[in-house]
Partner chain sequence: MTPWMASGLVYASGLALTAGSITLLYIVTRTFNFAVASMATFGFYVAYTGVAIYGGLPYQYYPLVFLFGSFLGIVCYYGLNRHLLYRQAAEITLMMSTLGYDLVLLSFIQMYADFLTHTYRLFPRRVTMNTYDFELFGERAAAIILPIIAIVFLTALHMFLTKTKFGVAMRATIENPILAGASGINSDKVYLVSWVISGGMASLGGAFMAMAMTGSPTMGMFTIPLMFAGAILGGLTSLYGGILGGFMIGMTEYAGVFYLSQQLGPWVLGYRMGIPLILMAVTLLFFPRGLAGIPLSKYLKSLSGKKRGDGV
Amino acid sequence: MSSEKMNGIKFDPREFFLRREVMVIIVILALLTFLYSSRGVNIILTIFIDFAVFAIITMSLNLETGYTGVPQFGRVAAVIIGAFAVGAIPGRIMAAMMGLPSGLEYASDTVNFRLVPEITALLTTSYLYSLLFLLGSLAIAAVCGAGIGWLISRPAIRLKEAYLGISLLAFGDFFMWVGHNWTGLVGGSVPVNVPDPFRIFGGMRFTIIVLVIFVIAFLVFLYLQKLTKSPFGRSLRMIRDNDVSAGAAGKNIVSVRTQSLVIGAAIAALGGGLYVLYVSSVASIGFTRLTFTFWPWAFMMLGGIGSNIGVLLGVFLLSILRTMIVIFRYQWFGFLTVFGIDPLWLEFTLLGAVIIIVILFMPHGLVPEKIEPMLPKSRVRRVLERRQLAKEGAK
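Can you show how this chain looks by itself in the form predicted on its own?
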């Protein structure tokens, strides 16, 4: 039976499995199964944590660019602020409470490597301490990110297109080089350690942190889905599609764009803070445009600009492909050494080729943005039924 009625709605299995998002999910599951059978569960957990961190950052980019139309070429700025906030503030607060050095000397490599193990040892004595440190770190990251989002929006939000994009790009590099040269913040060119609230779980640390970041990414997705379907989300799309019409309709374009930048920056900073807690250290020079601006843009373009579900699937698929290329590049492409080509560089070459192919044949991404009615279909159906009954009664 090719179709059947489910709750009064026709369900066509063929149509269901031919939907883009379902086909992408099937491909993702097949690739994960292959990796699990060949490399074990640890590689799956690594993919999950990469996916979760970049999903948070890319969804924040999608809010600002996909829904608001802001050319956000400085996504790395908010990520850096979140990372710096988690690397500089919570540890100093704990050090001050414990009577340890908490000033500029905290970031010195000769002091930091002694202080952080003491703070981590205190956190491992209580699940409550670890939980409060984790929640406090994430709150600090989000607040600092929101503050930077507002600060960035002041000189830049009234600019148009290329000027705005270049301004945001400059902000990203500015914060990276400030952190690189200001040794008292997070060590300058020398990485500093960060207290680890997950150390209390011992051998289960990696699994727990994957689960926590994965859950946070899912909660961010639910929040952005609700936000973008709200009247505020419709205002974002209206300004993105035609800001002149939006202004004529009474929308405060500067205010709405500012709110979008603040929310997006807070979410991106949350991703930066989670990344720092995952690796238990922060190095300012490690937060580059390539990693935290280019790759989120690639993920978003691959998944579908303006589509939160598309972004999630794009991040997941590209994370898997990146991992597979890194693992198997010498095994699958070792023959290229005969021609003087080192497979070491194939990660960027092959992923670039994938992005180009997707842009050529699917310019709107794997799962493009769908035009949705302002009212749910069920409500539209009830309205039409009432009108039909009213017409019949008038006769």
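Predicted, not measured: the structure shown is a model, and the values here were computed from it. Rigid core: the largest C-alpha set superposing within 1.5 Å between the two forms. Residue numbers count along the first chain shown, from 1. What changes on going to the form predicted together with the partner chain:
Mind sharing the form predicted together with the partner chain? What's above is the form predicted on its own.
Only a single chain is listed, so you will not see partners or other molecules.
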């Protein structure tokens, strides 16, 4: 390796374009241009929303599975808690402040459909109210998520890998059924409406939502990038790779794992809350483990377990492919309708096929996890130079 390359000063276009990240980004941009030219800007915004919500959820999964090594098959549990919290709590607080019914009857559909427009009307009067409502909802979601993450982590820490994965999966399903049956929480089988803090923007609502969720996803990315590069992130990876040696080195395994599960659950709940605010209603039966556990797993595996940038690219690429199947299903797979088959089911085929292909042919994903040195390269070089100087000085 030449010294210029090591310094990273010289720009080598061939090497740059052969890097996997860059290649994936080029593919993504090409697909987006194709979609934009054939379907217009709205489809791009839909993809962006899908991308941003699932990026938040998948990054939280990556923190727990990729960095900590917990097989989190119950991602949907934390997402559900975030969604239910936003569906149940902020609206009730507003209703109580406005002197409207705010008890169990808030979620009943006959009351709810008259209450929520009133609250939304109040929010539309001032930007400050809307902003406070948005921030308050997200804070409530994150706090509830952190709480449930801590609760789940109590028994979970002590189980082995496969046991742990299955128990988490079962609890995720259980939460969904609770929401579906307990009408006092979020309406049970009838979806409950959520006050809309974005209504104030009128026709711009959709664009603003995309922007807000995008900014939050980016902040989460920055936070996780910082977190995983910190000493805490290093102890996470140490425990993941060998918990016995990490314990011998003095790491408190239980406490580090618990912290990771709590942070991950809070972030996932944030994602669930944002999704609910975007759809502006909560239908508990929609929070299946297929959508909110298995899709994030597929995103993460395609992107590269343990690599945040890889996860982002994986989410983006798969979200585009998924949307393309939905849009072009009659054009490309129209022959299936001859047999009465709805081509929409190909979404599941795509999901399963991606998981299988990644496992068989690309076990490390599109952008494999990089081995990160403890110190940045420039600092390592400075230390070495100083040592060299000291040696020469001694001579």
